[in-house]
Structures are given as C-alpha cells and as structure tokens.
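Given as structure tokens, the chain that follows is alone and in the form predicted on its own.
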Amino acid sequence: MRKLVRKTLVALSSLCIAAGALAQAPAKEIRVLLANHPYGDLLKAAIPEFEGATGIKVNAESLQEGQLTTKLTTEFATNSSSVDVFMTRPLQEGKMFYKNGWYEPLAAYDFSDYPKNVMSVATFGARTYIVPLVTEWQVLYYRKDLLAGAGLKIPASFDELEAAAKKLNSDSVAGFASRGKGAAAVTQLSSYVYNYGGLYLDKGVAVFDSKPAVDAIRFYGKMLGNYGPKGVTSMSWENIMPLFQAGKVALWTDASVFYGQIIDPAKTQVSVDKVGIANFPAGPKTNSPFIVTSWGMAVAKQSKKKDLALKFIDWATSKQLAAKGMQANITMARSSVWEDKAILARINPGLVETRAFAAKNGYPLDRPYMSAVGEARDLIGELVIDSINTKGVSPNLEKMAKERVEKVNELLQDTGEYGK
C-alpha cells in the first residue's frame, strides 16, 4: 500500500512539474505596433489569415505616426519593450533607431526584389535593418470637373499652380491645400524646396537659410496663406483628406499613398470620375519632387521571440501582400509588382505615370536627413507656420531661416553627423 501511494506521488509530482513546464514555456504570440497608414490597415485585415496559418496570435496595436515613434522611443529607451515587430520610417527614425541599436539585423531575409535607392536607407553599414514597404512620391491631386469648369488645364508650374487656385479658391471651395502643421508640411515642402534650387542639408550641412530654399518657403506660404483652408497651420494629411473628399478642396500636393483612400467610396462623396492626379508642378529651378522610402518594416532587438518575428515579417512584406496594396492602390516598394502586368491594369493609370517620372527626376528625400530629424523638423516647421500666417510676404523669414539653420547645424555637431 505505502509503495502504492509513493508511486501515486511521484506520478502527481511528476505531471505537475510537466504542467508548469507548460505554463512557463513562451507562448506562440507576438506584439507588432503597425501605423494608421493604408498598408497598416491592409495588414491589420489580413492578420487572422496569418493565425490560421502559423498557431501564431498577434497582438496588433495601430497609432499615428507620430505617437507610433514616441512609443517605441519609451519603451526601447527604458528597456521595457514587449514589443517583436514594428512598422518604422527610416527617414525619419532609421539613423536614430540605428545608432541606439533597436533594430535586429536581417541576414536571412531576401532582398532581390527591391531597387538599390530603396535600399540605401534601410542599410547601415554591411548590414540591412528595414524590409521597405511602401514608396511615395510628391503628385497633384486635383477635381477634374472644377478645372474644366474653369476653363482651365492641369497646373504643371508653380506659376499655372498658383493661377488655379485664385481662380478656383471661393468661401466654399479651398484653391489649394497642402500640410500646413508645422513639422508635418515639411516633408510636402521639400518638392517646393527642390524645385526652386534648394536643399534641407548640403554634405551634412543645413542649408535650408539659401535663398531659393526661402524663396520656396515664401511660396508655400503664400499659396496656403492666400488660397488654403482655414486652419491649415493645424492641418496635417488626416485633416485634408476629409476636406477633399467631402469636396470643399480643388487642389492638393502630397503623398502618392492616399489615392486609394480618396477615392474610397464608403468615405469620399466626390465620384471617382471627378478625381485626377498628375505630376507635381514643375518650379523655377527644376522639377524634382521626392520620391522615398517613407515606410518599412523591422523586427526588436529587444524582442524575445525573434523567430516568430521574423515568420511574421516575411508573411507581412510578402510578394503577395505587395500586390494586395498595389490593388487597393498603396505604392509598395518591391519591384516585382511594378513589373507585373496584371497588377498594373487594375492601379489607376496616373500612378504608373508620377511614378515612372519621379523615378526618372526625383529626389530620395524629403526632409533632412539625420538623427534629430524630429527637432529639424520642429525648427523648419517654426518657418512654415511663420510663413503661412503672413501670406508669404514675412520681413522676419531670411532670420528665422538663419537662426534655425545655426541650431540645426548644432544638432548634427551633437550627433557627430556634421559636414558628413
């Protein structure tokens, strides 16, 4: 009996060891913060298909931009971070994410598909951190019945630009739109910038105080101030988008990203037949509007289950999922889609045709391109806004211009990226 009962025992013991060794063992779950972004959103439908596939649960969570960088910065910074895979922007945090050693490196992923310049912000050294979702590139929207109506063709100089929106701007309908929030207008100020002649940065060097880099500043200022909505200096894309789809804007420059949105028929009361997109005006100088890697795709260092990871990362910038975005017409990065016949006959034309000139005469960048690019861009943004509210015509703006290049200059000293 008592021989019984110490078998009995040591089976019980046994099992129960078993069964902590269960509840201790790393669950088949991952955490991936994506971005309030159109392939965010893409992927975020998509994700139970991935479940089903692979056992693996995902924790997805969706933020702006802005909160979705601020987020990774506490959590990384401070060590706490649950967090396995995230969407980044290597423009805008890859140089800082780098540095701070928050992205793992992927040398097993296959990169072939992806062109060189798409690349070259998503490589550090002899090493490569970023997948690249998503490119864009600066284009007109524009209401084609409100330029017919008036008689008028599609802006291709800032001058024609500039034309249509007096002619088309009324207490009804904005001339014209473009980001006007401070840091958020500086990347869509970076084709103006270019198209008069001028730079952010020059050889690691803030240049922005030139005066066609000024010159453009007092454009994009004058044509917000005079023909933009009320309270563009608050306006970022999110609050534009609604304005043209509820029709109340004629004109608007920005991403290439958000065609499929604007035209989405559950959101947008202007017919899609109503809606054109078109290069982006050409300027004094040049034509040249950027054309970047605005988005990517990386897995923590800190993370925990990298293996999980990076199953999930490879489902996510997959082939397939590519051709899905380019369907809801997302600008995505692989070069295979572009090539794809069949993927190319259901994407709006107009996509094909920016794309294929910005490719041709566009620059990778749209803003400066640096570690504390956050702060540059507050500093650039302080000229937007400056220049907006006094309609282009600032008798402070060569100063501001000055001084706030003198302290980004700082900044790229601090981070040792000076003249580099």
Partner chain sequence: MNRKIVSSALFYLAVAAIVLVVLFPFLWMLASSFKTQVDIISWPPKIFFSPTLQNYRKVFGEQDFLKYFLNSTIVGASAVGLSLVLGLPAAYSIARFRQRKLAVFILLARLMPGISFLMPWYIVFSRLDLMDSYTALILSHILIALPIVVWIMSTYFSTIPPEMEESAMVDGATRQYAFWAIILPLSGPGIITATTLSFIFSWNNFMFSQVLSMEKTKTLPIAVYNFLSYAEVDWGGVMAAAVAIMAPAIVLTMIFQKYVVKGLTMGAVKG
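Note that the coordinates shown come from a computational prediction; the quantities given were computed from them, not determined experimentally. Residue numbers count along the first chain shown, from 1. First, how it differs from the form predicted together with the partner chain.
- A summary of the domain motion between these two forms places the hinge between the two rigid parts at Val292, out of the options Phe97, Val193, Leu224, Val292.
Could I see the form predicted together with the partner chain next, after the form predicted on its own?
The next block holds one chain only.
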C-alpha cells in the first residue's frame, strides 16, 4: 500500500514537472483569447501582419462571449492561466476581474483618443486596465412607411412613443418591441430607467426600487404588455430581429449593432428605404440613453511576457485597425475615426448622428455594474416579466422591487462591493 502511495506521488510530481516545462514556451510567443465578434474575426485575419513585422508568434483562439468569460474566470481563479492578452467585456466582467487582480494596469498606453464616458469603465482608481474597442448605444429603429401612413412623426419622447405604438399596433404588426426576456431585457431597460431619472446602482448600493426606476419598469411593461409582440417575455434580440425583418414590428428600441442586419436586403422582407434609425426618445426627466464599451482588450496580470503582450495590444487597438473596423461596420470606440471624413463617407449617417447624440448625453452603463452581474440581471429580469405580464399595473411591483434590491445588496456584500 505504501509503495503504491509513493509510486503515485512520484508519478504525480513528474507530471507537474512536465507541465511546468511545457509552460515555459519559446520566448517570442504569446497566447491571445478573442471573442466570436466581428472585430475578433478582423484581428484574427490580420495577425500574420503583426507576426511578420515583429517576429512574435501569436496563438489566437476565438470563443463565444459566454464561454470566453467562463474560460478566463476559471483559468484565473484556479491559477492555471497561460493567457497573455484577451478581449473582455468591461461591463459584464470588468469589476470582478479588476477586484481579483486579473487585469494588468496599462501605465504607458495613450488613452487621449477615447471619449471620457467610455473611459470611465476602463479605469479603477488612478489606473487604467482596459483598452476600449467597440461602442454600442441604444437607438430607436422604426418603419418609415408605417409612421408616414399614420401621419406620425418620429417619436422623440416617451409620450410620443406610446401614442405612436398605440396607433400602429394591429393584429399583424406589433406597435412596439424591445427585449422582454428577463435578464436579457435589463440592458435595454436601462435607458428607460435613466430617462425617468433612476439608476440600477448608486455608489455600490442597489436603488432600482426608487420611484423613478419603478415608474420606468412600469412604463416598459405597459408598452410591451399592450403593444409588444406575442410572447415577448421570452424574447431577446434574436427573436425580435426576425420579426422586424418580416415587417411585423413598427418601433423597436435596441442596441445600435443590429442596424447592419436589418438593412441587409438578403435577410429582410422590408425594403431598406422603409427602415429608419433615430435617437432614443426622451423620458420625463432627461434623455440619457446608454452608450457602453461592449468590448475592450486587456493584458493578463499572470502573463509572463508582458512586454510582448503590450506590443500586441498597441497594435490590436491601433488607429489603423480601428479604421478597418469602421469599414466593416463595427462601431469603434476611438474618437478620431468618427471625425475622419474619408471614413464617415462610408458609414450610414443615421449611425453617425445617433452616436454623436449618445456620446454627448449618454450614460456609460447598461446594467448593474458589479461582480455578480449575471445573478443581478436575473433578479431585475423578474421585475420586467412581472411588469409586462400585468401591462405595467402590477400591484406587487414596489414590494418585489424592494425584495430584489435587498438580494442584489446581499450579492454586493458577498463580494465586498457594497457601498463602494
């Protein structure tokens, strides 16, 4: 028996040594994790140029966004990571990664080309950890022909939005659509909450049971409950987009990224000239739709080749590649590409205008900004569903909101973020 134990130990330790030897890969080689995102694809295709110019070998893997977070989290948490550079979603995982010390601070990087509200989620304390890549903001998509047919102008306020939705709603066309699927709806609901004067979190404390926030949830539920497509409580963008493409939705609020899809003639039954894009309508209090950094890039704290990693990140977030991204209809975070006339000439003016508006007035968060964001989204999602099911008049909503706020605060306490 003792012999067996000893043998096992020997085998195990030799395994560890072998693994250690493997970890010491050739000097000029880095491991990069990318997302299955148009910009990730663009980078992957361009990597040979970088390798040719620097002689650094890049091992790049592409993963789906959920799997990317899961993989990074487990690798970092179990101290087994060999990742040097990775794409990251600042709002989804930024807080958690920063708090656990998984991001390397980027002291030498020049951030002067990025708008201020975009940088706020990349910076913690005095240091910056994430280079913003892609920006998204909330817009209103609408059917020009339907609005014109009903003699309506583009809704610029929530009241006008409701009136238009009511008028355009029929058996065959939903007057209004927005995500109704619990957790997925939370990001799209956020602009409604802001425009009513509310917030999800304020200084590390959940506050979405405040009057403005609950009013916003009621309004969202009223709109979707009365004028939304059938079964909207199980719909995220992937369910709403085909409806819009099939001509079954008149007004739709969602992120700007989908514009390219809904004007692609190969995918839609509605001709391009009938589809419009406009600023998100104003609420009773203000007009501050979300404009968020949906993707950024960071260097891993555990990386043993930080100099190479920094070289890569400089290249991967450069102005030249950002210009390339814009040409591929990716809405990049750098300011300069939005000022370059040659680039703008090829971009749809609707995107340029709505971005300018959001960049000036928008709010840089679209979800509760915390480590346990997935769970918090599920909790707020329950409120959305209840509100939609009751068309906004749920008698329990205040009480439910209060309970959910307590739970979110509990989550904040669990990870030591409460009140910070």
